[in-house]
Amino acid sequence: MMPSPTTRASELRTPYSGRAALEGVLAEGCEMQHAVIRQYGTQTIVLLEPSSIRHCFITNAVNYRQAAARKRLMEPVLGESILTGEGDISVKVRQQIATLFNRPALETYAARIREHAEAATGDLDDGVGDAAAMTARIALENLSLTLFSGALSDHVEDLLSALDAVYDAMHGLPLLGEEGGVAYYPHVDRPARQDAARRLRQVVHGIVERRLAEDAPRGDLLDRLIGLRRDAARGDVSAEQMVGDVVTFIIAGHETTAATVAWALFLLSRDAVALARASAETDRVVNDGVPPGEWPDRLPFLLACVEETQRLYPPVPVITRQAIEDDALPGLDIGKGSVVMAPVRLIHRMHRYWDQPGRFRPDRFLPGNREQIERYSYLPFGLGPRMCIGAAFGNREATIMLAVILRRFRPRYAGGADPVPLLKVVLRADNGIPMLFERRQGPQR
């Protein structure tokens, strides 16, 4: 890797923080370490150097909390979620939920994910469909079957419709070129968001109410969330108190996987060599009778395709925190109240850290290569105390879903132009990802 050059800041004081603040950041030889943006009375520091990201998000993470603007953006949807709490409560939540994501649990979920994915993709060759919508449905149903004991299954359409309405109310910016999502909060149609949030919360309220009325615990994620909320309240809780907790996990638990699989299908459809290699690898594993729980370990190239997709299209393209007290980086003071930002999508496309960063090259994540990736230059699931607790679950699920699809079908992109990624808190395609699934002929060996 290139040695760290002298710190240099680019500053912008206009109301909009677009390309000018980071001009040239994606060019070869760029030496910029951070950009300082001042807008709407707030200083935002865009971090481009792994050591600075590590300092703010790990070493001195205690000095940084959720950015107030992000909290305001999602508060009507999430309410006061126990999962987004600060300090000790956040640690306790992770400890209580962690066993649901250990290796034995993940292997148990794998068989259900494979079975459901096969049933849900049986008719994909009936015409052109939106891969983004399809994967969202499958991933939400997987979440229900694995972590919620089926509690969401009768409400999948209502949940997806309400979530779509929430995101439609956020007029996201296209993530193209050097902008990279620096204008990190989308503009919001507040009345539309309020209505969509109300619809979503009503559906979840009913789901929680039914679980609270049950006598026998199931020991799943929903039960654990209820237990955590009861501990925090030192007694009984109402369904309304639980809504934000469940909504948070519904969004985090299916959106990232769904987006990854949809974007991976698009990328593979544009790379015949990678598609053939991934399909052949999948055929060998299935033909050898490998249990689904072992698939991710036996599908290194397919897993590499998943990780390379998350490099090019990270589900959460920007991570932000806000300073509680003054802090400092080499050559830069971080004042109390300043927002620090890790622009994940930009860092994932910088020549400083990646060879041919704009190309889909799964080999970079194969054993022997991935060890050369500079730490904190690859952040698809965040980092530090708030790193996604379900990262391993999501990657295993995405690998299994892709394997099921590639075993039966050859995906062909059916759009006239490439889909444009939009920042709407999570990364979504502007008009979906239209895909034609052509059924493969003959035995796949």
Second form
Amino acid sequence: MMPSPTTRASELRTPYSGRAALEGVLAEGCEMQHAVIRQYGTQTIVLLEPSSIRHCFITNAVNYRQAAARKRLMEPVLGESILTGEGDISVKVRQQIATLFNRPALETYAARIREHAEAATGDLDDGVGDAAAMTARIALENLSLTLFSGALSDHVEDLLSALDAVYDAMHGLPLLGEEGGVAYYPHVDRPARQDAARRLRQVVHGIVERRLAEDAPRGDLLDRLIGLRRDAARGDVSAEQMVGDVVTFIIAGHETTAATVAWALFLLSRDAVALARASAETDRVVNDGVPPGEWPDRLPFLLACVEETQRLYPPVPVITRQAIEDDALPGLDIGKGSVVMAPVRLIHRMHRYWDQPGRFRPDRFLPGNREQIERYSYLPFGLGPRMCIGAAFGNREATIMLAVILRRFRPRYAGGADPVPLLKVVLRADNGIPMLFERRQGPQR
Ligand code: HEM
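Having displayed the form predicted alone, please output the structure of the form predicted in complex with protoporphyrin IX containing FE (HEM).
Shown next: the complete complex, the earlier chain at its head.
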């Protein structure tokens, strides 16, 4: 029987033997260089060495494309998207939109992000709420206000509801229990995914249609995506052709940041010392009247909390590619069609690369310490030609959102057991992150 959308991670069953190959990866002294498992009926090579990851994702990246199984999984939702296309087109897209993600642009977004986050969190102390749902709502509106000139704002609730249904229709499960990051999808409810995808695409279709009917250009992300499509088509484009591009950005651009902030609030609520330090740092910077565009640079500890959160709960916990032709690494043949995986979450928790990997220790990312981190053992934004285009946007936004919340509130986890991370397109908490926000008293307000 197909599990219902509310199925909990613990109720999903592991139907295959990949787990045995990975047993021991998280143990101290593990020297394994890779593990071979089967996922979706294909040989999957789980890369555990930075040099192998560098080889497949950077040095010989031309021999690897997006994994077919992952594309199939997301196809009904994304349809076709130039952003995630292969080769030259994605390079061109990146070049054309790069100025929307550069430093001056990010600084102009900061004031809008702060203002909106402040308005949206004014009454956070009004009982227990789901921090994950709250941050998703704020991050989607932030995306709308910054990159879409407000075009998504009237549809935030519809978009969130359709997206939730998409995520509920596809559950990925870690293979090694709570600590392990190698995920697969034991639950894909195809009719539910189809229905949710249709709803999502319908809303986005309307948004694009309205923009196509406008005369005056806005120069925002939506306009640029339309321009790129027109160039590619050498003529007019329809709203339908644009839906995949916009949906890609909506999912990639808000859920990842939202998950980061929600997990960070959970981790900070569990660490009184780190919370006090982050709150005091925020008070100093805000009291000094520092403009929000400079906050991320002036809040090194809070930014380190964001980065440490992404080590423990990377929103994208695995990154896969598929070999176009045969390839080889020392001691390992990679056959054409094999999937290679950078198991981001697993690597983030290996003793080989991290001291006390299970502990939340933001200090690791402070200047002076972060230089010690082994290259390619920390990959929240991926690597190589397809590395996240919104990395700086996401971390700056997450830092501002956290600063706004910590300035006024003290987060307290209101659940029983710890939230269970489950891959629902990004790493989300199964059944949310219930939090209580106590209003802080005193001069900081
Ligand atoms: C903290 C937040 C974020 C995290 C952890 C994150 C993570 C990632 C990762 C790991 C990838 C690479 C996936 C792969 O190689 O298969 C990626 C790609 C991407 N990200 Fe992000 N992301 C974040 C925020 C954002 C934001 C804010 C945006 C846009 C506003 C964005 C837009 C994209 C896009 C468009 C891609 C696809 C790039 C391509 O395929 O060429 N991301 N992200």
